[in-house]
Amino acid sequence: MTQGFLVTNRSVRWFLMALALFTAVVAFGSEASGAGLVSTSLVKTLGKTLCLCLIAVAMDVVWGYCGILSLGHFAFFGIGGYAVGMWLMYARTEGIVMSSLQAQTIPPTPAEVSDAIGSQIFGVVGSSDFPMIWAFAHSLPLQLLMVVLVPGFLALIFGWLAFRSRVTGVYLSILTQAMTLALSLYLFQNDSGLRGNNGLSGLQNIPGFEQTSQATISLVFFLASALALGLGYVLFAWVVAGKMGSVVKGIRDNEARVRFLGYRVEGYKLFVFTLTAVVSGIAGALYYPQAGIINPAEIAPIASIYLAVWVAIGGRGRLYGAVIGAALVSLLSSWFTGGGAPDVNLGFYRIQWTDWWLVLLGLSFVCVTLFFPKGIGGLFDYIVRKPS
């Protein structure tokens, strides 16, 4: 049925042959396959890139699909970084504190040992102990389960709640942020067990290739992060494709009419919904390995105004589109933020781009969604489509 699908969808072989060719010329081009073209640096925030693309599709599917404007979904990515993290942290500690107390003349105990562990990670809060949410940071397995089953139980309970209850357009978006503001400012508190405003950090350095270089970790991260990206767009290509994507642009489009026609709404809605939280924090748990660190400031509700701002100008309702949109507005910001942009002199007043960046964003939104409403990704299927 996958074969049969990707025969008859033209964008998304297109769009697979794309990735394919982008992934071979940055792995060959990288550091670590010795030609030295692409610097690791580059080759890490090429692979968060894709992360992001990886969110912005699922954000894709839920809003401009289903017509759910959920300002949540950044939530559930800095979920699966933060589970992935806490995995990532006590390996590497345990690492530290066996290599301090293998001088020792008398083996250390099993609650030394966590003892020690416990101080090293919690320390910078003032505790040593484990909370209960660390239970199972020991296994690798169990949290990268997590990162699956934490985003998607929540989206459950929070999609269930309000789809019952049949919370739609503007109202259930506020609620969708105010999910995430209450869960960024319970992550800023020291005692929530997650380091409060100093996040997990170091999370670039993977237990057990300590002796590998940067080089070759970015280059498999980045691999990765294409891996998940494909797998995704194919799984989103086929979800929007057929009787449950017509369903699903009908609750879109006209959500009563499809209710009457006698389709359980709340229970596409929760699909949906359900399904791109767990993507979302796939995406996440592959991204922040390759920033290094996470804290509560990267989940604040302004990161998903953010996602929803790529989705718009890359164009809703097409896939492509959403990667387009977050490919280039994240590549820029990188490159303004990042003082890669030089200053504008005008005599009176010089423009920093590093100030400016969000008043650019904030009018290159609003050009949009004046001129060009289907986004980037509208006006290439006007010029391809265009006629002779």
The other form holds:
Amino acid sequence: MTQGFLVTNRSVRWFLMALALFTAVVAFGSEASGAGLVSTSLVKTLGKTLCLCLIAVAMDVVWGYCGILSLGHFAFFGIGGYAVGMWLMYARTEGIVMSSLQAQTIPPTPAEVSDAIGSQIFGVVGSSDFPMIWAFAHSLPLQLLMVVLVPGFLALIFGWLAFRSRVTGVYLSILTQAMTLALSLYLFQNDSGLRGNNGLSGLQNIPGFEQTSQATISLVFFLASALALGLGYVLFAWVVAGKMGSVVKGIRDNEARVRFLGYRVEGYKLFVFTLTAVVSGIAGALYYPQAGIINPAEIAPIASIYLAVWVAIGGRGRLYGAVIGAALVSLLSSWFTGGGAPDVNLGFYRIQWTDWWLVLLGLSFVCVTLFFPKGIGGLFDYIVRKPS
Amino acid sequence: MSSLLEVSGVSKTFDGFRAINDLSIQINEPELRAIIGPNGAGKTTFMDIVTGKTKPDVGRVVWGERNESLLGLSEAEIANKGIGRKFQKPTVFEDQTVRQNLAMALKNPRGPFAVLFHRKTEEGAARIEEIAAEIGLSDQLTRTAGELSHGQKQWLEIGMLLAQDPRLLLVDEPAAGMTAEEREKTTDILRRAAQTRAVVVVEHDMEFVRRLDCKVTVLHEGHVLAEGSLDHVTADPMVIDVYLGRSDA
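Hand over the structure of the form predicted in complex with the partner chain; the form predicted alone is what we had up.
Then the entire complex follows, led off by the chain already shown.
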């Protein structure tokens, strides 16, 4: 089935080839492979960008194809990051604690070990007890399961309540924003159990690989991100092709008509919303070990709005558009805000891009919406003629 | 002939306006029925109630041999019982091809996972060809629905109804905005469909109703004013007074 699907979808093949080429170039040019043409920090940036592309593809499916303007998908991204971060932090702290306790003559009791790890991790928020949500933090497989289950479960419950009540359009967008805001405000509290505004840090150090250089670790994460993007892209391209795609696009264009055809629209929305939330969680779980730190500010409502902006600029309703939008805008954003762009001296005023980048982004968003509603991806329509 | 749909004693009030007032209509299978009436007579509300879009304040809507109540079912559940609805404005999925539009309507399992793993069958393809021939769009299957003419969109929507293979078709003003020739073709499609199923046509246009040559129900202020052949109802002094007299004057 997948084979036939790849044959009939040229854009998927082109995308996979482009992704493979890009990945190979970066991998062979990286410091880990000895060439040293691509610095480790650049490998990390590109790897993180691939994760952002993956969540953008998910956003495109939920918004561009199904017409649900979710402004909360970054919450699922953040939850994925937190879930994997908890294990990273716990296992690394455990390693440190164990080696320092080894010096003692009497072997430490499990309670002592747990206490020592707890005060290491939660000292910053004035506590040493493990909150309930850390119950599985000692186990990597369980925490990886959480990466998928927690966003999926949250999306399932939220979506069920919202879609069942037939909340649509801008009201749904507001609800998703409220969900994101509530989550980030909750995480900002010290007694949330996730270290409040300190967040989780040191995530770039992978327990068990203390001797491995960051160059190698970053390359592995880069490759994993590329693989995740490739698989996620094929999965979503398969979902939106065929009859499922017909129904999902039908819901976007005329929900009532789909209902009268006998399809339970709520079930379809819930499926798309939950599936994209799960993929967002996976993207987050790959992103934050490369970023090294996660804190509640990452989940702030504005992040999910940026996500919608990327997809709109890249082009809604085409998956490669979302990838282009996310890659271009997020890379440009870090170039402009990171001081990469030279200031423009107008004589009477000096344009500093760290301040003016948001204005530029806002303007380009308005221009794209007004003049190029198909986004950057729409340019491909001029190059490639549609097979009839 | 047995009763397929029985609407009895139904009333519906919107913000104090009585859209439907103690309405009772019985539809048999097979049957072709025209429902006429001036604007605000409650024709569309009647369809909304039968298809589950609107819940009535009082009354019963009973379906099929087993006399099931349709009240409390969702739109999708009612559609799957075998009631298809065509809207006044042609509503086809303009971004998708004629074939995709018909394929979506074809009678198949409707759950998300069944649809996700759905594979095209020869049987389904043959059925699509058959329906396309019936509605005269055989050579348009690969075209995007948005490119079709107004009349073709109306036919496509009727075709989507047929693809659902319903026992009852509710058709809202199928001839609106059509040329004389297109109307004739539409009449033919509807009359053929009514040979095996129940077809209810809501229409303004008397000429079109005359061509359908079927039993007519006249609605007025949410109530059945008269019922019978077109000649019978148009001779009714009350009908002339509230509807024909006004619109033809």
